[in-house]
Amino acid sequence: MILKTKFTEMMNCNLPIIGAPMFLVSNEDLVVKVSEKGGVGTTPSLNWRPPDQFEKALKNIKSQTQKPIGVNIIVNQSNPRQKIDLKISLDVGVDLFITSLGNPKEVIKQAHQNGAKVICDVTNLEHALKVQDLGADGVIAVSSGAGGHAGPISPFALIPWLKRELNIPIVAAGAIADGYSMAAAFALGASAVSIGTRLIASKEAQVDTAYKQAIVKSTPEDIILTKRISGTPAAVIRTPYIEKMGTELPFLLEQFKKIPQAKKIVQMFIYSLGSRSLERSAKGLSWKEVWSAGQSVGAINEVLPTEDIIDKLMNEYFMAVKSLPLKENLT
């Protein structure tokens, strides 16, 4: 199955689908399956600790597929591993870098020297224009409804806005879990889609069964934003623990974040605590359920193999396109 867009031409792949890099969810098998099916499988570098385990995982992935793969690197001062993870990724031969939460200048420079592409998470035009000027090959328009660090703007506003102002491909992210929302994203001006939450409920995702079932059973109304994970609003499934913990940072931490000299340390502290909570929950080791997910949970009603998920997406996409009113229907 082939669907050509600016993104597939840029990445030399068959389908304009990115398997989103999800903390603790994206593993070797999931990355390989998405890429082998025609999309681009990606993973956060921080899914493996220490760095030598990340290098081992990348080599294992590359040994199983010759198709393009990608790595997400957090280009923020809160991530002390960004330089070593970038070097490892370049040495192994990663094809695509997805940057988030910071300045991607160095990643763009080194990736291009290695023949790799870079696309950057953005939530507004200002940031999108900055990364385009830095040489980014594309942007991921992170809209409201996305899992993890969701943007505040509706995809119906954000994607056409970016499309009018940018010269590089746009990847849609946020509430896309079926072919109908995928078709809508392309109609708005996207060249690819980033699929995250749908792949949590996949056979390949090595997370606790309770997490997968929470994805299947939840509705869009069950998704709320909390600052307690990383210091910035992140979308998670509402659970009794989340409600008890609250969604805002404690007053003192919020005040310390406003002090320039303390901001970096506080941010790292919050991120560390949040990461531990996500890890415990994903592996089923704690009653403290912190499950990242987007509003697309409403379109997910079963756990499927990754290959079947992508087949279903594409079949629904073509059905959606065929069902659109054409000019022949005008009277």
Ligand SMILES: Cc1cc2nc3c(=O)[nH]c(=O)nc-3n(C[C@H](O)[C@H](O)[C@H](O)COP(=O)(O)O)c2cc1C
The other form holds:
Amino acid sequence: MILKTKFTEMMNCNLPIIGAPMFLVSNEDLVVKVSEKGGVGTTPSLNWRPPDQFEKALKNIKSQTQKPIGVNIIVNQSNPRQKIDLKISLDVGVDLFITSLGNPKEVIKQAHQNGAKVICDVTNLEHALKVQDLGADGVIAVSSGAGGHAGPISPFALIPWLKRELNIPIVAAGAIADGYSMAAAFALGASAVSIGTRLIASKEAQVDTAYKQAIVKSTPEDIILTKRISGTPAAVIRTPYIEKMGTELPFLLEQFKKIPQAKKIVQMFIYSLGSRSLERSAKGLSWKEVWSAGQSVGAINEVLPTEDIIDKLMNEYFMAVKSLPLKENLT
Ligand SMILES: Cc1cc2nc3c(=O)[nH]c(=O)nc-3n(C[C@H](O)[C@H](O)[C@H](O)COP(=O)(O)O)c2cc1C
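Could I have the structure of this protein in the form predicted in complex with the named molecule, to go alongside the form predicted alone above?
Every chain and every other molecule in the complex is listed next, the one we just looked at coming first.
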């Protein structure tokens, strides 16, 4: 199956689909399957500790596919591994970098020296214009409803807003789990989609079965935003544990965060507790369930192999495009 867009031209791939980088979820198998199917499989570098394990994983991925693959690097101060992970990725021959949460200048400079592309997570026009000026090859428009750190703006407003002002490709991210939402994103001006939550309920994702089943059973109303994982709102499934803990930071931590000298340490403290809860839940090691997911859970009814997820998505996409406007709207 082939669907050409500006994104596929840029990445030299057949499908305008990114398998979104997901902390604790993306693994070697998932990256390989998405890329081999024609999209671009990606992973956060931080899914392996220490960095030499990351290098080993990347080499393993590269030994299984010649197709383009991508790595997500968090480019703010919370990530002490930025430089080393960038170097490892470039040495191994990563084709695409996805930057999140900070200034991507260094990644853009070094990636371009090595012929790799860089697209940056953005949630508004100001940040999108900044990364375009820095030389980014595209942006990922992270909209409301997304898994992870969702943006606050509806994709119906965000994508056309960015489209009017930018001259680099836009990748839509947030609540896309089927070909119908993919077609909608393309109608709004996106050149590709980045799909996260749908791929948690894949055969390949390395998470506990209970997490996958929670994705299958949940509705969009079960997704809530909590500050307890990283200090900024992140989307999770409403579990009894999340309900018990509440979604705001404890009062004292909020106060400490306001003190400039303490802010960074408090952030790191929240983040390390949050990641530990996420990790234990993803591995099924705790009844304190903290499961990250976006509103597209409403469109996910079964756990499928990644190949089947992409086939289904593309078939739905072509059907959606062919059948518009829907018959029931014509009379
Ligand atoms: C479990 C989970 C973990 C995520 N981890 C990361 C991450 O480490 N880095 C990042 O840039 N985005 C991360 N994201 C966001 C995704 O890359 C992507 O933007 C988002 O999942 C798209 O929305 P969707 O889940 O509705 O498809 C994560 C999302 C989920 C659901």
